[in-house]
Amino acid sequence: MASRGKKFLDSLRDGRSVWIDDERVDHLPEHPAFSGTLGTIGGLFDLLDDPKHRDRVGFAVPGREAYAHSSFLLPYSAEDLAKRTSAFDYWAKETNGVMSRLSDYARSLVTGWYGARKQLALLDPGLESKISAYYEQARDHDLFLTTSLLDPQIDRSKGLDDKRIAERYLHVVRENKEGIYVSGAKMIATGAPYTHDFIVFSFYRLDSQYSKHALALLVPANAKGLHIVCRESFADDRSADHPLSSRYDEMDAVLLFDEVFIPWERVLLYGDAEAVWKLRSHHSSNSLAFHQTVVRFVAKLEFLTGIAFAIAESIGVNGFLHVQEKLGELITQIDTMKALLIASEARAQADPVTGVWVPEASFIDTARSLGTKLYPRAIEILQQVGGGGFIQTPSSLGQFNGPIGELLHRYFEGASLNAENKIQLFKLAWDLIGSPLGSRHELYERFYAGDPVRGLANQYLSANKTQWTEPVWKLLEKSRA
């Protein structure tokens, strides 16, 4: 019997329209832009077949002799929530926190909707059955899921009242008794080429007049008329010189919809802007999904910090006070994010309507907002610790076995490492801070959670501000007495 990883790779041969370098890719697992990443994902899927690991990353589905990934586990207790955390942490550490969209985020969104399916049925009578059927299908068939929520950057100063904008944003062009046809574009779909389905909805709240744009859809990646347009590949098959780029380049893409047919069972909502907004902003489902992003971010900070420590030791600067200060700052980053994660779980409560055990959202929101500032600073510290050493490395590690290998071993030696190991370490660090993949990651961490300015403003707007202002007025009242 084929392993889950093999089944996943085979499932991608389904006629999807993936475009890169002016070429339509028919066999993703063999293409150099995707082979390393898909090998990594296939290995993660295989963990659910391994008795040594499956309980760490999955759970036994009631009534079935099978394991599913714990992103599909609906938590009703602190123990269930901890099991989800453990699964996220394991996958994140297996990929050094560098792969952010391994499907566990989007799966958690669906799981949260499933937990609130009866409550969400108030938005539309058919929503409960659609969510239930899709959740079970995704769980039982190991579906890889991702989201595509943002509208294309055409003219941000214009809105849907501008015809040019309205025609390019995703909208319904016609409908019949079987479903709807949609055209337009969506971005940014991370993991798009190898996902099974896209979760697509409006990221921002729409006015009721824009009913044709008010959509919440489950779109198959091989839907006719859907084109997945990839950015330039950052993959590099020289794993010794590019250990991250060769394994972890999760592709980003723009989705182009050319009258794509979506059957009604995959149209969660259509035409009701307020209902779409309530689904998009549903508290418990978002909390479960956003919780995963913080677990992953902690793993990434830990990995970056480990590289910085190793670099400092390798060139003998870890004894300098100003370097120690910077390395200590990295530790405070990790501890801050861990503390927020722990707090969100310690303050978790059962949703009063659904009973689902939900992490405290305020701590998760704070962690996500902080992350937009902490990661660029962490990259800056790593750059400062290694300095010019990052651009004083041989072009290939293979040169150590060449004609001038003896000289390289002599002059590239480190304080605590031989030359070859030191250069390998610096190449790893460069892959995170200076390569195309590394630059993409800094941009990603700044914006993956949306506009960071809007995120912080929303924390202010949604906060119970009285708890902080009331003591101020009480003190002033006492002063006047």
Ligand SMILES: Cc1cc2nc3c(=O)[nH]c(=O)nc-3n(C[C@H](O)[C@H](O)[C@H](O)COP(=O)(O)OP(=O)(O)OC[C@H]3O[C@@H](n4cnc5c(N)ncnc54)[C@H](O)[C@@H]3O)c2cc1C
Given for the second form:
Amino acid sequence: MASRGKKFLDSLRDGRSVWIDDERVDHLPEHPAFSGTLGTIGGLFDLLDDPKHRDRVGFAVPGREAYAHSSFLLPYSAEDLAKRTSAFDYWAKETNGVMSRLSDYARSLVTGWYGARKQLALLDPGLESKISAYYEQARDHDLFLTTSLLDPQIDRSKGLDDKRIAERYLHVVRENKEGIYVSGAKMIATGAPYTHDFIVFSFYRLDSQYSKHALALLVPANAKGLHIVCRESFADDRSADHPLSSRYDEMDAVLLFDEVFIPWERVLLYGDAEAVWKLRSHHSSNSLAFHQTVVRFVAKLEFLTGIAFAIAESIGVNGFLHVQEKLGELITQIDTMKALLIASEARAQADPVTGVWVPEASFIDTARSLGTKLYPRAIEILQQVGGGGFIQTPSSLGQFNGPIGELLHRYFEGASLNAENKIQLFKLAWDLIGSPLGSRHELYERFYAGDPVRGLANQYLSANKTQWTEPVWKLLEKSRA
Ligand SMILES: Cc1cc2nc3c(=O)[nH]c(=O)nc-3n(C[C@H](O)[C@H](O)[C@H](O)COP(=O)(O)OP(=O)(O)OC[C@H]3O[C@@H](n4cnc5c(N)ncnc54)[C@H](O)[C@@H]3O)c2cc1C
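What would the structure be for the form predicted together with this ligand, given that what you showed me was the form predicted alone?
In what comes next, the whole complex appears, and the chain from above leads the way.
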């Protein structure tokens, strides 16, 4: 029987319209832009079949013999939540925190909706059965999911009252008794070329008059009329020289919808802007999904810190005070993020209506906001520690076995490493901080959770402010008396 990884790869030959470099890709696993990354994802899927690993990443679905990934586990206790953390952590560590959209985030959204399906039925009577059916399908068929929530970046100073914008943002063009037809675009969807389904809805709260744009959809990647337009590939199959780009290039894409038919069972919501907003901002499902992003981020910081330490030692700069100060700062980054993660889990509570065990959102929001600043700083530290070493590397490690190999061994050696190991280490670091993949990652950490400026502003707007202002007024009152 084919392994889960193989089944996943085979399932991608389903007629989807994926565009890269002037061509429509027929079979992704064989294309150089996708083969390394898909090999990595296939290997992660296989873990669920491996008795040594499956309890770490999955759970036995009650009533079925099969295991499902723990992103589908609906937590009702601290133990359940810990099982989810363990699964996220395992996949994140297997990919050094560099792969972030392995579908465990989007699956968690669906799991959260499933946990609240009876409540959500208040938004639309059909929602409960649609969510139940989809959750079970996604869980039992290992569906790979990703989200695509933002509207295309055309003119951010204009809104839906502008005709040009309204026509280009995703909207319903017609409907019949089988479903709706939608046109427009959505950005950015990481993992888009190899996802099974897209979770698509409006990111911002819409005015009620824009009912044609008020949508929450589950869109199959092979839907007719849907085009997945990839960015340039950052994959590089020279794995010794590009250890990250050769296996972890999660592709980002823009989705173009050209009268795409969506059957009613996949139209979660349509027409009611307020209902879409309530689903989009649903507290427990967002907390479950955002929780995954913090687990993954900790793994990435740990990996980057490990590289920084190894580099400092390899060139003998780890004895300098200012280098030690910077390496210490990386430890404070890890500990800050871990502390927020632990706090979110320790303060988790049962949702009063559904009983779902929900991580404390405020700590998770803070971790996500802080991450947008910590990651660029971590990259800066790595640059400061390694200096020009990232560029003082021969273009290929293969040269160590060539005619000038002996000279390279002599002049590229480090304080504590032979030349070949040192150069391998610096190439790994460059792949994280300077390669196209590395630059994409810095941008990703700044923006993956939405606009960081409005994210932080929302933390202020939604905070219980009187808890902090009250003592101020109390003291002033006392001082006047
Ligand atoms: C590599 C990468 C991968 C991503 N993957 C995904 C994914 O898989 N799924 C997903 O859903 N999202 C994903 N995102 C996030 C998403 O697509 C957006 O990039 C993100 O939400 C920021 O929006 P934007 O890029 O449209 O920036 P904009 O909103 O256009 O912002 C650009 C600048 O203008 C400012 N600005 C714009 N409008 C306003 C306003 N009204 N008020 C104040 N300031 C404003 C912003 O503060 C910012 O400085 C990804 C992002 C990146 C970079």
